[in-house]
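Given next, in structure tokens, is a single chain: the form predicted alone.
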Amino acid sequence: MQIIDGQIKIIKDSRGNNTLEAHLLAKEGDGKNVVALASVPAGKSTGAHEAFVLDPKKAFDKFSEIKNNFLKINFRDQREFDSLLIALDGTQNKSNLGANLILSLSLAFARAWSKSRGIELYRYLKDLSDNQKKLFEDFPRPLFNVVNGGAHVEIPQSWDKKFGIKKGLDLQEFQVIPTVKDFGIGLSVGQEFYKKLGKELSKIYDKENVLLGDEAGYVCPFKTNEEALEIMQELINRHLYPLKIGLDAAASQFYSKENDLYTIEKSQMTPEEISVFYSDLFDRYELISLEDPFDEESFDDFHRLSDELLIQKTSNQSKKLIITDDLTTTNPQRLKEAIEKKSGNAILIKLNQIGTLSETIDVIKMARENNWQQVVSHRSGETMDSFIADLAAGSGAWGLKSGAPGKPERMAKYSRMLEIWKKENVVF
């Protein structure tokens, strides 16, 4: 496939921040124009060894640079263009071209590939990453990220003198996950939870003072995290809903390297404290995840934590998840690492952590090869774009993290996915 023409456009993500979004014009060997276009998300709370972002003005600039390196080059397939990619780059981390440039390049080859050979994106991502299995036996979850806290909030002055609050809750995401196989139920299931869950804080906080955050979950005045646990888990006891509950931590953020603690709500923790908080949170509110429980070059504690809770364990503990995040940043080495340290079962995929859909794809494999899960995720700056519902489909990933059922660009991922549901009429 040859690329005749493309452009980089800057445009807002949902922080209101500036962000790219790449147009191909592409052409097959029987001279039919293909366009396809992708754009790419921002983290806020983001690991040390992500790849470079570059400022989406110089990254503009960039690309009139290189654009002729790609221009009529007959592409055997998705490697060569990403390689070329990485080449013209010339950096470990990609801080030349940016790997928000690279990766909006990358997409958008691979919508142009998918429409050029008239095959839906998750099919053709299916067939990228060796995914063996039936389409959709196992189809993701979604997460639905339905209270905020950590960097993703950001608390009113006036809670300070109303409540004596200062920031928001330590913990970054309190997910609710479907447990039913129906993705439709699931969503449905997920977006009842959400509103329910939004008229009961009104209720006990009072609406003017429920909030939403950069991923559409509510930020209220709670005092401990727990507290915000017990009322998710109550309205799922009282609903029967076929819900169970799942954590970020992002404690790299509230880990102090100096002393090796970790501090919420005002305690200082050890690493070995910390872990029966996260043991006693399993335990009382049935987690079925937990996300980068310690700080992002925590692998041994990582391994203490999933050995304590995964392997010494018995009956469901087999179905919960350690997932890794800052701790692995989709990046080869570090998921090798973390395999051969046994700091986990599952890992989370982040697109823009890497900067290219084959280095992405290279890691979904590593995973699946090594039995660890995979969830593919946004991030808190989202656009429209839907990439990441086709390639959780198409990989066979355990999960699909998007925020909450509520905003446009998180409903976006969660809406393509109910497409591709329908379109394969799966039942159980």
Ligand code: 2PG
Given for the second form:
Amino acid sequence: MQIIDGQIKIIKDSRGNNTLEAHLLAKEGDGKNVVALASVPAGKSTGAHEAFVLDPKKAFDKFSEIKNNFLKINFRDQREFDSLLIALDGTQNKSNLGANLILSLSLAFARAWSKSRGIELYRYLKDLSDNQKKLFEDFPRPLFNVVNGGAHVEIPQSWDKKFGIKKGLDLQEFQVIPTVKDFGIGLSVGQEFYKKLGKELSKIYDKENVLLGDEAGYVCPFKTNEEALEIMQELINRHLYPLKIGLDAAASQFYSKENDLYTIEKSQMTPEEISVFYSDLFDRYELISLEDPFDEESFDDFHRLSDELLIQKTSNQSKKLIITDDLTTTNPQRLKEAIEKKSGNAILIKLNQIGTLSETIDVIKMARENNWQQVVSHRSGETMDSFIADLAAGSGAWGLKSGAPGKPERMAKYSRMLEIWKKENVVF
Ligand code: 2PG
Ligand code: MG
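For comparison with the form predicted alone, kindly provide the form predicted together with 2-phosphoglyceric acid.
Time for the whole complex; same chain goes first.
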């Protein structure tokens, strides 16, 4: 495939910050020209080992510097294009061109490739990732982040006087995860739960004190993390919803390196003490998954908790997941270390942590080969691009995490999943 022309645009993400959208005009053989677009998100609770993000305004100059290097070349596949971008950047963490600029081009290339061949993007990604499963056999489940905490919330100043609350919950994400196989039903259940939870919280805290965080989850004057969990679990039980609870602690955010302590609700805990706190949550709330329970360098603490929860030993069906995000940052060296040290059994996959589609696919394959589940994830600052839905479905991931079903940039991904689910389930 040849790229005939390309452009970079600055658009706004869901937080109103600038981000990049790549436009490519491409052509396969004697075929028709195709236009393909892709935009990239931005994180807030970012891991120290993530690839570099370039100021979007500087991306224009960088793009004009490199553009002629890829025009009119006959690319044989995705990897050839991505490798050229990596070579043009020439740094370890993409600090020259920026992972955001590189990724927008890499994803637009993938769209152009599938479009010019008249195949669905997820089908192309299935091939690229060597996924041998039937697509609807074990379709990714959605992880709905219905209560927001950590770096993703801003608390009104008035809450200090009114409730004695200065900051949001320590744990970053309180998710519900459908246990049903049918994606359409799972999505409906998640949406209904989200609405009911909103009503319940309005009853408890008053409507004016029910706000939304960056990922569309609720923000209320909760006094403790457990208070939020209690309300969620009670609602699940009352309506017998087929939902389990998952958490993203994003623990680097409340960890202090100086004294190796975690601060949760004013009490300081050692890694051993916070492990007990987590094990207790697993028992009391039937958690199915826990992401980033420790700091981003604490491979051994991740291992100890995984060991205590017997996650490597239980059968696939009833498996609990310890998911690594900031620990592994979708980086093959970090994942290798985590696998060797048995630091969990699932990895969060974020394209912009590493910066190209090909490298992301390599990490997905490494995880799969080592029996680690994959959860494909959005970022807290998102665009309307739904590429990650195609990636989750195509690569056969365990789950797709895209916030609460409450804002258009989050719903774009879930809606695309539903579309894929339906396409794959037609009977003739
Ligand atoms: C996370 C992500 C997405 P951010 O920690 O998993 O939910 O947050 O994009 O801010 O890094
Ligand atoms: Mg995370």
